[in-house]
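One chain comes next, on its own, written out as structure tokens in the form predicted on its own.
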Amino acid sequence: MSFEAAVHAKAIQLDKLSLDMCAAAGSGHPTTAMSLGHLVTVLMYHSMRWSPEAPEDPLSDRLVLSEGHGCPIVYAACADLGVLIGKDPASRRPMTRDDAMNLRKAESPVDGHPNPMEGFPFFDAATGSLGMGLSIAAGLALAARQDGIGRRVYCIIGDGESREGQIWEACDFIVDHALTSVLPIFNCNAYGQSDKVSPQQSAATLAKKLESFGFQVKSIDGHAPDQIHAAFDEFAKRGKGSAPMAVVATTVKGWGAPSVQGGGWHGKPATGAKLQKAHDELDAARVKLTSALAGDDDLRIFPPSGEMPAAAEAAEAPSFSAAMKSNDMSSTLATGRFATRKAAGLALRALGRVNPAIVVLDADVKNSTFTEWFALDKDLADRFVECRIAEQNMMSAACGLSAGGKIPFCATFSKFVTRAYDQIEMAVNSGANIKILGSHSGISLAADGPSQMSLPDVAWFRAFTRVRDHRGGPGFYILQPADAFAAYGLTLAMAEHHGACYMRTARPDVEFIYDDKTIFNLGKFEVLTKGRDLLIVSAGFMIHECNKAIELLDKQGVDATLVDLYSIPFDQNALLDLANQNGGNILTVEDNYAGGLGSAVADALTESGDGFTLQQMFVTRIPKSARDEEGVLSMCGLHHSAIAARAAAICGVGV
């Protein structure tokens, strides 16, 4: 039988199999899916570099579903090839029609398991949110370019889909990085969810657009396998200095079965009769498009070859001294005073010596974060991934680095991570190594003002600290140094960790609190004075002010324990200890919005049942630009002489 007749056959048995597998689950995208389901059967069997026996191998190509709701005409295929599933070695098994009938079940093969990705290791990356998985594909590409292997990233995106900003953040950022290995497939179907898509989204506009950003259009009949086979060939024999490619597929959503297209169908399984019609329907095409007697001897899988390269093992990383001084530092180091952006700058350059899966991303502020120390090595620089600013598509690269096997680190302006938090809430879910440094936070920015300050971001990334991610530990750690050596010691911690990590950093040069021989582990912090009448707890920039208040108690009788809660989440049994040596009597001060360290610290006195009383001192107001960090601080309520009162006033002293 011809090639053409076989992918018509092998499309209809997986279309089939994902209007049952939504009947069954009652929900899902089965029109989505029969959009897809000759792109797909071409791709999986036959024109993807892959081995059904080994979905997770590094070497194989990879499919990331940008238009993730029609994930069902993967996992049929998956079921119909038998692709290996499981997270324990000891119990992979092929997956089969039950499995994928069973997918919207607890015991099902992917929700069966801690880490969906794990369980069905075909998946990169969870992309359920639109927009999102063509800088996915850009990040796995890039990962596999840094480790000199061959692969090929195949993305498909849906025509509605495709008005995500983000999705042209990715075209850019393909383009600038001759990311000639990833092919954007755009599923042009003509419909969104409750409607038609835009002219500005059909499949000639779409084309243009792209030609426009420097892709080699095809524009093919998503449905003629013939076309399907000979784009995705032209697109695997194009050599090294060519174009990006890209290709347009018009699609009909439901095809095959009349009776489910059109509007009114999107995320609506068939069911009953119209189930059977549908059914019908696909059998009568097969008949019109097939012989009865035809099968898929004509398509064949091509697995990965050649070898991984070894990994270089990481070493151990200097002290934050030692790297100053051999980077001509020492006169500033004798200074004693350092921003911690730019010790999280020195830091990433120390790490990146000692180990090459460190990855280092930057959104066009590499001169304010310090990223460009790392930029600058020569030994470094090919690690060096320039975003300019497109904040979403640098998290969602990000993820993609992480499904490759890089620990990438993600830095800008903390007040511009805030546009990417749907793309870090996917990174979480998708078990995501991704590292984020935010500069510039908190209102010790001062002159810039409230446009530049990040404030509300502690609040946001708390609550992924409540959540446990696919490894048993927390979502996100949250960490805030307060000087030059935790924000380095923090971040080589970060490095060292497996899971998300926020670290906030200033501006302001500030002097030393702690020495090399201060130990900074994720979920502790450090006590800095030890008194019996008041804890006061704070972190980052904050924290000098805290100490210049603790000067002013002093003369007032006021004795008070200092901590440095450095990270969220931390050891709440060890905090509650001091607050009950302290009368019970606690002060959160911090330099953001509520709900952040000051929340964090009430959750844990809530939860132990016991007798506290707790004050928080937070950014009440919006503030405006002020000269300097004293202006802006008596500004907000937070100067020091304003925590020393309140502090005495919690202890009944007058100030």
Given for the second form:
Number of protein chains: 2
Amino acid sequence: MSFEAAVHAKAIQLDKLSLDMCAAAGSGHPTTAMSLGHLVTVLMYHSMRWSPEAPEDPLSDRLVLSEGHGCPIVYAACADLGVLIGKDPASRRPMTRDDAMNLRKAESPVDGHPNPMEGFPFFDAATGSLGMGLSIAAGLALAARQDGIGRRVYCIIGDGESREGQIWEACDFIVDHALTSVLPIFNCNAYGQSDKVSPQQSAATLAKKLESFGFQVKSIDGHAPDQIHAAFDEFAKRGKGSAPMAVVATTVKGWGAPSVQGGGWHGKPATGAKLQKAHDELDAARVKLTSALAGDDDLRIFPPSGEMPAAAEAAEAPSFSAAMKSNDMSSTLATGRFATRKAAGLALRALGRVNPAIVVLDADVKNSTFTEWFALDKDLADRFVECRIAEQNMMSAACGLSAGGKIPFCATFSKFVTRAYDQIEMAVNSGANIKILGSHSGISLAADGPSQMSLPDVAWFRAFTRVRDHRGGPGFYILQPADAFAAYGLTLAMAEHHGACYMRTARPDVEFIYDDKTIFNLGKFEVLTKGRDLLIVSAGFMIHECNKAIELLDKQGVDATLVDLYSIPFDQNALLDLANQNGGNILTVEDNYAGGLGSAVADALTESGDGFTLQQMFVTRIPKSARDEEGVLSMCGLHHSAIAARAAAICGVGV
Amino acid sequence: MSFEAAVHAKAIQLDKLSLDMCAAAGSGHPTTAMSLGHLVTVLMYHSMRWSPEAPEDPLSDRLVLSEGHGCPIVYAACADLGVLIGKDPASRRPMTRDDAMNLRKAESPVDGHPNPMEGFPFFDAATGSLGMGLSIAAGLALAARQDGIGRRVYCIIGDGESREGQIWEACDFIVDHALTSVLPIFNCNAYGQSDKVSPQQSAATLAKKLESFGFQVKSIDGHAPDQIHAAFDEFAKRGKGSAPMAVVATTVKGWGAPSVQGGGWHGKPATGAKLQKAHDELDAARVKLTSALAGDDDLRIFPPSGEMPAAAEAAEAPSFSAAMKSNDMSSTLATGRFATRKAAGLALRALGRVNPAIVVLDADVKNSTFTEWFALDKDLADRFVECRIAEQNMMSAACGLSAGGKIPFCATFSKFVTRAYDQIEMAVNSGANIKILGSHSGISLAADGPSQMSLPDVAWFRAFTRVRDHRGGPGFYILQPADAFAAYGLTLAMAEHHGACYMRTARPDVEFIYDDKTIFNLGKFEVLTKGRDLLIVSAGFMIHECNKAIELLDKQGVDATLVDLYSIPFDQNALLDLANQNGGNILTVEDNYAGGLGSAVADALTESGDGFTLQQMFVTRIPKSARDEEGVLSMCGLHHSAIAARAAAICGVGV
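Here we have the form predicted on its own; I need the corresponding form predicted in complex with a further copy of the same chain.
Whole complex next, starting from this chain.
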């Protein structure tokens, strides 16, 4: 049997199972799957170096299915090949046809879209929210390069989803970093969900675009085994220094079964007589296309070669003061003031020197986030990834780096992190060990105005802090360091924790509050002042305003407690004890819109069932520019005089 | 004096003022401004049809400064021309040099980045978070076309920011919709913030990319007045049916003053001797480039011609039942079940027929959001905007449509709305009258799994509900209709309200709860069942689970109250009264991550200072696929049996 006939036979077999499993599930995207039958067959049964017995092997070539809804075709191949599945790595078993037929069941690891954390380790990341796969693939390739591993990364992208700008961010990124081990494969089946794709996403236009971005493009018939084979072989044989390559494959949505082709068949399973008809059509196609007896001889999977380099152990990082001194900043240290964003940059450099898994990404603001202290260290420079002004690609690339065993820290202004919230959520769904350093947070950057201020960010990340992730930890830790010691310590703590973390630093230089002896633990808080009349809870930059307010209150005879709630989630019982010790009077202060720290405290108080009085101070207007911090704090009603006035009123004292 | 000399003289004058105002502010981006001096001079003093006395005139050509940090150059021109400024439209006054020198002051309308709502109506939208301007420009152009107005829209884009994928989404959108009245002008000054731009963003590569996207590209020297003039003239003379045009201008960051050129001068004002040196260099350039006496004869601004079409009045929309009947769905109406997403689609069609300002945008899911009922109505089709799979562009285009006087409704899955949170926040900052219809919200879509489920969305939008926008209303209304009557009524209410709204509909068909007589008001709620033992507060799809739970509780002798909190914000006092009438026992139920409805109630309770017991039920795990709603509700602990059990426990009754 020829290779061509063998591919046709296998693709048709997988197409048929795709139809069946979607029919069983009562939903899914069989026609998208069928447009991918031949491409996936050549990849998974021939071109990729991998082993069905070790789908997560980092030495193996990887397949990122950016158009995640096409997953039935990959599931069909995995069922045919007996690829290991199962949520618990210790008790994985070969996938069967029955597993495929359990698609989308609540207890099944065969999820509606690629979802490695539910027990399908062949995939490296959750996909299905479109446009992210190529960035993930790029991250996987970067990790491999850093480890000196030769794995290739294939990425299948839908024509419709190539409308997402992130795809083009990824293309720029691949060219910038010469990630020639990534092969983007555009599946041009000409249909989106609700209509044909735009001519802007036609195979011809995509090829032109890719060439203009610097790719060498191979345009093929995505159902012609020899053309697919030749394209993938050409990719595999390319030497270092070649331009990145891309494949633009013209395909048919519902290939082989005319009765399920055309508009109106997106995301719709064929059932009953329609299912039978599609099977009959595919059977007829097989008769026509496979002249000899079926046989798999030409479809042989080769395992990867090589060995994983031994993972280097992480050593302990120096203290903040030691790091300042070893970076020639003793005199700055002596001033007693340093911005939290700078301390985070310093911590990354210190971390990078003791932990080889640390990778730092930035989006053209490294001189503001101070990740340049990592980038400019010649021993670390090759683990610094300049992503330019493209935050979506940065976060998904970090998700890929995490899947490749790295600990990625992504830095930019917190405001611009917003740009990638969907990518961040998909990284959480992927179980990614992602760390986000958002600088210039809240209103304290003042002069640049609201287009650069992060304001609803604490509310958004807080939603994840009460979700258990796949490892049982919180879906996110939000960390808000009040001084440089805290920012430094919490950056180290983020690296220790396996899971997603968001640290929110600020622009201004601020006074030291802590010292090298303070230990910062995720989930804890610090009591800065202990009083008995009122509990003030704040974090980050606002701690300094609260400290000034406490001085004013002290003059009025109000004896307030101040808690630095540097972590959300936090120890709720310990905070409730403090509230009770302060007469049940609580004031929260934060430099962002509602739903953040104040609501976290409100949630904790109301769960207890005890009576408390809580007043929340937060940003209640859309801010604008002011020339300095004082100006913007006054504008937003968060100046320390306003805090003191509110606190005094709670305690029944006039100011 | 020649045109060329006049432009040089004016550009140098504006450059010098840009330097001065940033020096006065102590921050800002003078060198970016100086790279734009000639381009902005030719635009604002020659090519644009507009009047400094009526900067917001919709007939005028518009300038969208996508790289918002370059705004000092526009401020300088406006100060020179006496363009009207001021927050209150009734008392605007001509801008002066003093105003320019007040850049970034708290009380100044001359904000750090373009910010029309603070009193600078020359700009149509807030920019500064990069990559959004071209989409806004496209929206402005679409609105003009719908109104039959001939205004042109110029958009200046930085080379660094053209790394943002959204720029390329906008390019596709402009070609798809033949928006030839938009002129993208790429300012290639070769420097980003922290470094030179990537070769991927060089003038040559940008030109190639733009050509591959379907633009006719004019590459020019951005400091050569005649070349700029010729390019803009060519644009203005183009006839209908031409390809869209783009200008790629090579410029110098800090043009005219070598002492502030090169890396290290991004976002940094020159002060003291450095400022003087830059001035001296610019003066020398003027001597060299302007051989005759200065004079403005060649720089003459022409006002726009034409007249605004009379705005048609909006009429009243029919009731839900009437709309169903007139759309041949009487038999569906009789089933007593209909999905909220479908009712929203129906409402858009009804609204479109009575209100000519309504425009509907969708991102290739119109057959899921049912905006196709608007799109397929031949009387409305030209107000339907297919945006394809590119949500960022959709939201910013809607911001532009709003600035052009339209009421844009943007529809897609709530999950994919996340993609555009930064664009949505900038639309709020712009004062945009934007309406977002997120479908398939929460977990009830079940089978597709978490990549399609919106989970932290309520928390994020809630952050805006406690912000006062520039008109004094909430920054956002979150609306969660429980049935079709509510979805229909709330869609109409969204159109009535001037301000940002987010409506969260669900996939499943659900039973009717209301009827045509129910009036849905933003900020209110409905009491569905009145009891005395426990107050259950829920919204949207979960109301139906709560109704079933109430039946179970009734059998156990628990007499619960059920509130449909369809709006956030809501009437807090009325809800507290109900809580008190129910023994202070409250249970909240929602189908999303924490920080949403439950925290909204917690905030209200703790502000009151009374003692209440609140338990919150929400999604506490990362969901996965299940084949039906029952399966996913059980998986997430939100099945009605779980709700009843929790409610009974609060009331001390065993289940």
